[in-house]
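In structure tokens, one chain follows: the form predicted alone.
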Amino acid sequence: MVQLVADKHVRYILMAEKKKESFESVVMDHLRMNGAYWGLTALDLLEKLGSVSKDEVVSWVMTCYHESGGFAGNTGHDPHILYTLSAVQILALFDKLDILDVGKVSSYVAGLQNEDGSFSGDIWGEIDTRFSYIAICCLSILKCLDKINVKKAVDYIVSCKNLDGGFGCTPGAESHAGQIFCCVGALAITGNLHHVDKDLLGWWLCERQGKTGGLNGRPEKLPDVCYSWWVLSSLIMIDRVHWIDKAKLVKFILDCQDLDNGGISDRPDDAVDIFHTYFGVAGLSLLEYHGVKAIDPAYALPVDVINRIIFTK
């Protein structure tokens, strides 16, 4: 079986944030915080984040700070909840959350949450249970949790559950594996997986296994590296990891990297990008690839970067 040509994605990885007048840079250059974040953590995973700069790391994710306490996607670019979880996760990745006005930030995202319990992106409202799942996420990291009505948020999540098992981006709306990450997660985050119908919704997400041993989003959809971590995350948050061929998925993974160049694709000999090299190491990382560090499934961030968090006053 082809092996991780992990030093390739490394230097992939590497190569990709310095290649700044590519088309793929330009087209990406509102959300780099986003690629930064995938970037980044999946050279910790390879245990190489010691590679980048942290300095300056750090100092470019200040300047996309906003005085409201929100972080923008890029310099000069607006603040929404997307790139502020990014942010905060990048910082945490460096063990800098210190430098952060944690009452500032946090005010920011709970300032997001409207009165039936649902979270915005941003001042212009768009509504969706990512968004949830991010406020969750971002103020548990910033222990946090307090500032909004937990109660309210998770009610609201269990409002988007479908007869199905699975979960939308709103009430009503169709099934996806990556709503439903955000909506496990959160309700992993929050003590709440009582909630979940977890036989029902684990027979939905192993069922986006295909004959080529990856996954999809939803059914009769192709499979894709990224569903690696969406389905992966949200069965091992269930228990019900042990449903899927693991073995075909680590293949199916390993064939969609680029043995020569770096990188690994959505699908077998596709064009590669960071999304997808984050994604596909990420979920190595959780079919416990050797060679790979753990990730968390409910924070998206390595078990020992959590461990720290938490275990620190």
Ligand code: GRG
Contents of the next structure:
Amino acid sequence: MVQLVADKHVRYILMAEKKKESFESVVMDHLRMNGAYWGLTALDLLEKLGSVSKDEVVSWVMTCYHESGGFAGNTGHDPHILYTLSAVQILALFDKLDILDVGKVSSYVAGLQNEDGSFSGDIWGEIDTRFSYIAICCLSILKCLDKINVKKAVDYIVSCKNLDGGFGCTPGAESHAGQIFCCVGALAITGNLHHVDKDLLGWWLCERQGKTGGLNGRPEKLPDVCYSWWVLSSLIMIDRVHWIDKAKLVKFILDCQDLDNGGISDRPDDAVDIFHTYFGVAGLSLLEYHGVKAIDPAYALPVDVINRIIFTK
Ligand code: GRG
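Previous: the form predicted alone; requested now: the form predicted together with the named molecule:
Full complex below, order starting with the chain above.
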């Protein structure tokens, strides 16, 4: 069987950062903070975070800080909760959370909670359970969950639960593995997993595995490496990961590697990108693949990073 070409993936991630004029860089300019989180977390999982300059990354992250307390996707852009979590996660990776004005960042996030418990992504008001997860994950890392109404946040997430056991982005919206990760993750972090029908959801999630071993995000859709993260992390959080064929999923992820130039794609023989490279490596981490550090399924950060945060006052 093909092996993980870890060194090539490390080189691919480091090169992707340097190719500022490439098509991929240009289209990702506005969400560079997300891209940085994906690339840096993948490097850390492969034990190569030391190959980037911590000072350079941290000072760039801080150029994206906005006086409102939120972070933008890149220097000079507007703040959004999506990039605020990525910035906090990057600083956590580098053990630099102390650089933050925690009061301001947490107030920015908490200020996005609406009366019904939901969260908006920014001042423009779009509501989505992705933002509920992000707010809860971010505030938990910053140890400021007391700044929001957790009960209302949980009630809102539960109102997005469907008859198939899954969750959507708003009440009544179709179940989707990405949203399920967000809702289950938020419930796990706040100690509310009893709201999940684990057998029903576990069944829906394990049905995402197709003949090739790859997972899709909802019925009748194509498999995609990124669902190795969204589906598997959810199955682990609800203790049903033994319901899928792990060996077949490992093979699917490894078959999506560019064995010559590094990087992982959505499906075998497609073009690689940084998003799928991260979620492929993160999926292998959840599958306990040899040589890849363990990742926390709820916080989407290496377990040693989460332990450091939890055991630091
Ligand atoms: C810290 C890991 C982490 C996440 C932060 C942003 C976020 C919180 C979660 C996103 C969850 C989500 C909705 C993931 C799905 C991403 C995706 C591949 C969407 C594609 O959707 P479609 O409809 O694709 O284009 P399908 O596969 O359904 O055809």
